[in-house]
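We begin with a single chain expressed as structure tokens, specifically the form predicted on its own.
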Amino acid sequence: MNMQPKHPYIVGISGASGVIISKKIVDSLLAKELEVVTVFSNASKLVWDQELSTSYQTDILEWSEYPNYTNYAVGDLTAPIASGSYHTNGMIIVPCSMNSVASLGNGITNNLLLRSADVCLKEKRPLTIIPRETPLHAIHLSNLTKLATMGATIMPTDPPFYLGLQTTAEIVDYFVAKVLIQLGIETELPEKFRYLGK
């Protein structure tokens, strides 16, 4: 039988607000057997530690218990993803700080969250990447329309108001599945979230 090799999803995780959409993507792709890997920016583990019940050290270990699942640290820039002749599914980053959109949108990948990000440009491969500020200014929509341009996918994290979703929960699980959408691993949302009009 032809076994066809398993690529990875990268999925970074930069210090802004808004992880816990992290988490569930995390949890969604290996709970579908997905290969993942994951790369923390140093600012988004103490994000982590603020915003959620549990500590980043210890979803991790809980993740390592997957034998789909590797963390890399954020400087490991001989891991494989940094290299283009290494194949993954590409990349989301989640969340994205206007700092790493600036430092991609400008060539500057002096860590391994942008230099996987960069690799997934170069090399056609999809990159998605979830922006957390409000309000943008020129500077910020520049550097967004550059990665745009460069092919990436923008994804602003923008509650469905017109299904009048009560919680934060239900607005996270519907976000992370418009995220399987954009990947490809899904083809279209749960029923629940879907419009189906007056």
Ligand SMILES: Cc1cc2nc3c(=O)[nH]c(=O)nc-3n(C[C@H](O)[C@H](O)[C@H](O)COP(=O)(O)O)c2cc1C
Contents of the next structure:
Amino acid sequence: MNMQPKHPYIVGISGASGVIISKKIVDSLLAKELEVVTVFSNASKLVWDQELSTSYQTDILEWSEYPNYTNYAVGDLTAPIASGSYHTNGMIIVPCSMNSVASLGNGITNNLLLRSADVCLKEKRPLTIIPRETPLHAIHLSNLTKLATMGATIMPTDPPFYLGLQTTAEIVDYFVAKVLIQLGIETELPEKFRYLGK
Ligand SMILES: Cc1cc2nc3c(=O)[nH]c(=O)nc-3n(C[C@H](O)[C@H](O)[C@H](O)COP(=O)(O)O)c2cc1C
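Condition change, the form predicted on its own to the form predicted together with the named molecule:
Time for the whole complex; same chain goes first.
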């Protein structure tokens, strides 16, 4: 029997467009009975309420029904994920605003989302960044390059035009599957996503 402790995946949600992807990633990790910790930046709460039909508070409440789910306030720098001694499976920042990219690329860690991502970098744990901005100027690109150089995986949300997907929901499902595969999480794929996982 595998007695390995279950370490959490941290999902950091910052204030950029695309929070439908954050919601689907948390739903998918919880459905797989994986441990999940979320941290919402203050700006992400505005975006959540603008882009989704449910409020972030309602979603946190629903996820809290799962025993494998925890949310920490972004100001709670005493949370375990702020410490390198607390083991995690790494972190996904989805979506990642250019503000958070800039902070992380320059070692600024003045909230729990940034601190826990910085911990992943210093402890060499996986950090997947899903940036959302267009167009990107040279400072955005330079900060993303710094993070990539430090080992973070940068995954823009580019749609797979070659698959002929028809709806936003299909594109989100595809992207979430791609992120889960990138994290090494076993993921069943419908035939329409045939190029993934091969
Ligand atoms: C509705 C809305 C959408 C936004 N979309 C983006 C975006 O796609 N990318 C981005 O970098 N910033 C976006 N912003 C601006 C960020 O929220 C802002 O820079 C904020 O300071 C980010 O803080 P955070 O990194 O702590 O979440 C958006 C703001 C709002 C209110």
